[in-house]
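We begin with a single chain expressed as structure tokens, specifically the form predicted alone.
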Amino acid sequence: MSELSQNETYTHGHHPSVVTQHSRRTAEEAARFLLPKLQPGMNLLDVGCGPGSITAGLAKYVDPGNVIGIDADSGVLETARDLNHGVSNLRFAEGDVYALPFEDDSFDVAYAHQLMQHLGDPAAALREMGRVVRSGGFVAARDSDYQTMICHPRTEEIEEWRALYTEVVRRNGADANAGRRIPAWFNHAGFNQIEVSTTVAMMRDSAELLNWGDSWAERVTNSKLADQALAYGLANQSDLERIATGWRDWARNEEALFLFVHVEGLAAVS
């Protein structure tokens, strides 16, 4: 996603540091709560698919069913097509989560990963996802909660980063602490049969920590997040460089550990 609708902005943007990080995601990790519901022959929609690594993973579980990944950003869709061109039951298309370009009852499953935290009206998005899913199918969404992010050793720079990111998202009309609101948003969307689960992401391996810390250092100085922080007057370039240095130093600390909570919602469509 980039521009989610006329009045919404995707906080991360699609700087290479963002797309590379998002390309590491897998269906086995990001959609573990959904996988037991998938069966061969199902048709699945992945909303806000980004570079499509999760989408391609899901395609394996429903083959020979068809999978469509949609995103509002044409550039990241080209990346998704390039990275996943060998998956025969998968295609990508441009689309708006509030007005999906599909008829009612077109899919067995509609899924969104880390999308609701960027939306001004997540309940409306979930309702629209439910519209295109047939009776007996499923709507699934998973989002992180930035307030649950814990780093050890604690650093002022990473605490400042979290506060800065949270405020940028708020200025964009969304909620970085989306995870805790997943059940309420499903309820507001009109779903009655909802399964709610949580998973904890933890990084302790040195390679994981270096990837995570260096990625955020790059993103906080060069991605759309940086542009928005500067435009909103929430930080200056010196502040961003200091936060980036804090991320890099922390990631190289032999005691470093990072963890946070994801909340998953899975609703049966009646």
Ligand SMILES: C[S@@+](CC[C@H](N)C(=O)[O-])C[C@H]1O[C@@H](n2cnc3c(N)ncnc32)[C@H](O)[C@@H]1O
Contents of the next structure:
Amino acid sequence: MSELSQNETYTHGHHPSVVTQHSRRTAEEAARFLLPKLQPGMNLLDVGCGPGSITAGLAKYVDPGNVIGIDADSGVLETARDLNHGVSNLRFAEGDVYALPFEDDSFDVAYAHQLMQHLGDPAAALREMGRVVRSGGFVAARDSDYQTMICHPRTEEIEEWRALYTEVVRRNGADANAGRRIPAWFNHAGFNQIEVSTTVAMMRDSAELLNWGDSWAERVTNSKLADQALAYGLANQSDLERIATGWRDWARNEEALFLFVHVEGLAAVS
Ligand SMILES: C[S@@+](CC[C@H](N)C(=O)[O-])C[C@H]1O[C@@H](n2cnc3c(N)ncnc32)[C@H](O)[C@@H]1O
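Alternate state requested, the form predicted in complex with this ligand (shown: the form predicted alone):
Expanding to the full complex; the earlier chain stays at the top.
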């Protein structure tokens, strides 16, 4: 992470197990609530774009308008450029959501997916996104809410993972249960025309469950989440390995099902 982001800690970090998972996301799933507002020729900013699969998907909807993906981490932006090479109306740049490197009114839309849950001051971030959007444009954000995650069959290890993850995020000054706070954060940012919606993500397909379970098994042992859990004294290595085994076993259970709620905020800029 660069020095740009007010010394906040991005809990996931950018281990390949994290970035690979994020690069599976699509605009159709992650920005469905926003798509009806998009028109060809609009200029769109995707803040905290990560590996940019959603950003590239959004570029199709506004072509020939321009799309810029901004992230505070230069390494993940290199991945984004490699993965999305050849999309002509798309570029990526380093930047901090709290101090976007753009003039007022530069965009028609500013969007952020799964960013607010990592920030110490989401309302300030939304306010800054609103600054760079012209009057009549939109600010959009979507975040998940870890407390809403239903994991069937219930396992002690995955409950332990949820508590551990939530506490690491809390120590980093953010809230893993961000989804429920989206409407309030938009209000605190000063927006008054806000549409709020929800979507439920569900995994039932065995390939999807294996990907999800094995990915979290790797993340809880090898990513920055593991480093922070150990550094904060919240778990030891054998705890993390036990949680990882729990994820792998659960993903292979023939009854396995996972679902969770996302909350979406969409504000018209006046
Ligand atoms: C959970 S990832 C989401 C990536 C992408 N939006 C997606 O949904 O796949 C959050 C991203 O926000 C970036 N980020 C964290 N703090 C930031 C900040 N203050 N300004 C800009 N980007 C930030 C991280 O580097 C990370 O790539």
